[in-house]
Each structure stands twice: as C-alpha cells, then as structure tokens.
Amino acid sequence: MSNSTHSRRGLMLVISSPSGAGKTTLSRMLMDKYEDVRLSVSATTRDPRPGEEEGVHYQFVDHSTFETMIEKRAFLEWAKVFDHFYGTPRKAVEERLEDGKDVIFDVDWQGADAIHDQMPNDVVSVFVLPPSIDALQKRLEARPGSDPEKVERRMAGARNEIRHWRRYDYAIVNEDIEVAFKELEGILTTERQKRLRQLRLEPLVQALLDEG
C-alpha cells in the first residue's frame, strides 16, 4: 500500500436494506454526485436481459468458468439464488480500491458479512432503516407491477433482514431521501479521512521525523 502514487486507498462501501427502504435510491444519489464512487459489478451464470451489457450490469459467465473461480478463491462473495450463481471478483475490486477509488456493494447481510471476513480493513457496513414498517409497505405497494403476493414476500424478507441491522458499522433511518444522503455522503467523507486510508501520512511523519 506504501508504494501507491495515490493519496488515498478506496474503500468498500457496503450499503444494505430491505427492499424499498431506499438503498438503490440512496447509491444512485452518490455516484451521480462521485465520480469515483462506482458500483460493484458482479458476475453472474445467467442470461444477460433485455437491456443489459457486459460488465456493466454484470459480467456474465459460463457454470464452468464460475466454478473454476470459486476453486481460485476468485470472489469476495458468491451464492446460488434459485438455479443461477452470483458473485463479487475480487481482483477488480482491488485494483480499484489501489487506484484510490470507491465501491459501492449492494448486498444483503449475508454477503455483509463475507465481504467483511475478507477485506475488514477495507470496508465500510451501512444498514438503511425504514422510518416504520406501515411506510415500507407503502413504499413496496407503491411500486410498478407490485401485487399483494409480492408486497407480503417482501415484507416478510424485510423483517429478517431488519434483524441484523446491528452487523453494520452505520444505519441511516429513510425519512427523508435528502436528509438521509447528507447522512450517507457524511460517512463517505469520514471514511475516507481514515489513518489507514491515508497513504500519504506515512512518508510525510517519516519525512518529518527525519527532518527533526
């Protein structure tokens, strides 16, 4: 890390919710304002969709070629939803975080919690709250081809992921989308000043001491 040109090292930066609490929002918000903060982009052994590009949206990948990356300990974190695989690679993610930017993952607490096992210096945990369960359930009914099946479905996960929101390093209540950005962009900024970040303090003191 000492040998990087760059004054800082990037860091992770780990946004979690239940669905419709305003975490997609919340990062949508933040790298329209950052140029260096980007989303994670994770690969995938599904069909691309209508509209999706490669290494956009995804980086799409044979079963194959996923399961000889899972024996190469390839990926922060990966897992099985339904009959597809999805999983974060972790050299992109390095070679960003040396280039002194910063990634957004937008995982649940589970993939919280491997990302954290894996780069605990490196990562920053936000858990977004909704401001009450009768707000959420608006917010998941509000939404395009929303139906009671799917709004309950929701729900139910919101509850369970609710739980685990003592994991995480932060939690920010969704009241107000701009208040809770301020709040969001506020812990960027704090991070970002971290000892460990700062990799130029190192042979600045040094420098210091020497003069002295």
Given for the second form:
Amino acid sequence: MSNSTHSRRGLMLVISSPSGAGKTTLSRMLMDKYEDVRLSVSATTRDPRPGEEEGVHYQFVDHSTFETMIEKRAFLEWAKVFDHFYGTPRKAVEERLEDGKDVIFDVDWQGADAIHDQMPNDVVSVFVLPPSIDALQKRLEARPGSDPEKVERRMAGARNEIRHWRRYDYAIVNEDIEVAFKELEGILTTERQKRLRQLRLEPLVQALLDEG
Ligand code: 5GP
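Having seen the form predicted on its own, can you show the form predicted together with guanosine-5'-monophosphate (5GP)?
The complete assembly is shown below, putting the previous chain first.
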C-alpha cells in the first residue's frame, strides 16, 4: 500500500439486492457519474451472446483455461451457475485498487461473502432493499418478458437474498431511485476518505511535522 504513487487506494464496492430492487440501475448511475468507478469483469466459460464484447462484459475463456486459473488461485471467488463457470479474476482488481480506482461487484450474498473473505480491508458492502414486497413484485412484473411463473420464482429468490442483509456494512431502501443514488454516493465519498485509503497523508503529515 505505502509504495503506491497514487493519492488513494481504490475500494471494492460490493452491492447486493434481490433482483428488481435496483442494484444494477444504481451501479450504472454511479459509473455514469464517476469515471474511476468500474464494474469488475468476470471470466466465464459460456459463449458470448450477441452484442457482448470480450473484456467488456466478460473475459470469455475455455474450460481448461478456467481450470488452470482455479489451480493458480487466479480468482477471488468462482461458481458454477447452471452449466457454466464464472469467476472474479484477482489480478485485475488488485491493479485497479493500486491505481487509485474503485471496482463495483454486482453479486449475490454468497459472492459478497467470498470476496469479503479474500480482501476484507478493501471491501465496502451495500445491500439494496425494496420499500415493500408489493413494490418488488410490481417491478418484477413490469420487466420485459416477465410471466407469473418467473415472477413467483424471483420473489422466492428475493426473500432468500433479503435474509442475508445483516452481513452488509450499509443498507439502502430504494423507494425513490434519485434518493437511493444520493445515499450510495454518500457511502462512496465517505469511504474514500477513510484514513487508511488516503495514501498521500503519510508524506503530508510528515512534512507538516517537519516544518515545526
Ligand atoms: P449470465 O450468463 O446471464 O451473464 O450470468 C449468469 C449468472 O452468473 C448470473 O446470476 C450472474 O450474477 C452470475 N455471475 C456472473 N459473473 C459471476 C462471477 O464472477 N461470480 C459468480 N459467483 N457469479 C457470477
């Protein structure tokens, strides 16, 4: 940490919520406003979908490459979801933090736990809650391509995700997206001021003391 030439160490903003509560919108709003905040790019063994770009949406790798990456401990966390493997590469994250830039992780509570275990001092975790079950259901019903069965499945998943809200440093109730965004911004700017993240302070304080 101390030999970095940057004025601050970046942070890892881990955002979780049940689907439909707004974490993706909030993450996007944060990236639109702050150019030094970017999503972590995962590696996956699945094929790219139309419009997906290598290195932007995912790092697309084959099975044996993924297995080698597991063996070399290249992932902060990884999981098998349906038939494919997904993982968060460690090196890219560490480089960004050392470069004084922040990384967002849009992950569920298990991913959040695993990332926290690996880099506890760098993680700031935020749970986004819906204002009510009704509001959540309405948001899920309004999604393009939604059907009653899908909504029912997501509602069950939502309750399961919400149960883990106590594991997070911060919680935001997303009743009004603009208010929720202001609260998220407040968390980001406050956490950036944490003494241990402000690498430029050591030489500054030393200079202040030397001048006396
Ligand atoms: P999709 O294939 O639709 O892009 O993603 C499928 C699922 O994999 C989603 O639930 C997504 O959150 C999850 N996923 C994507 N990247 C990662 C990752 O790096 N780690 C874990 N644990 N899950 C991921």
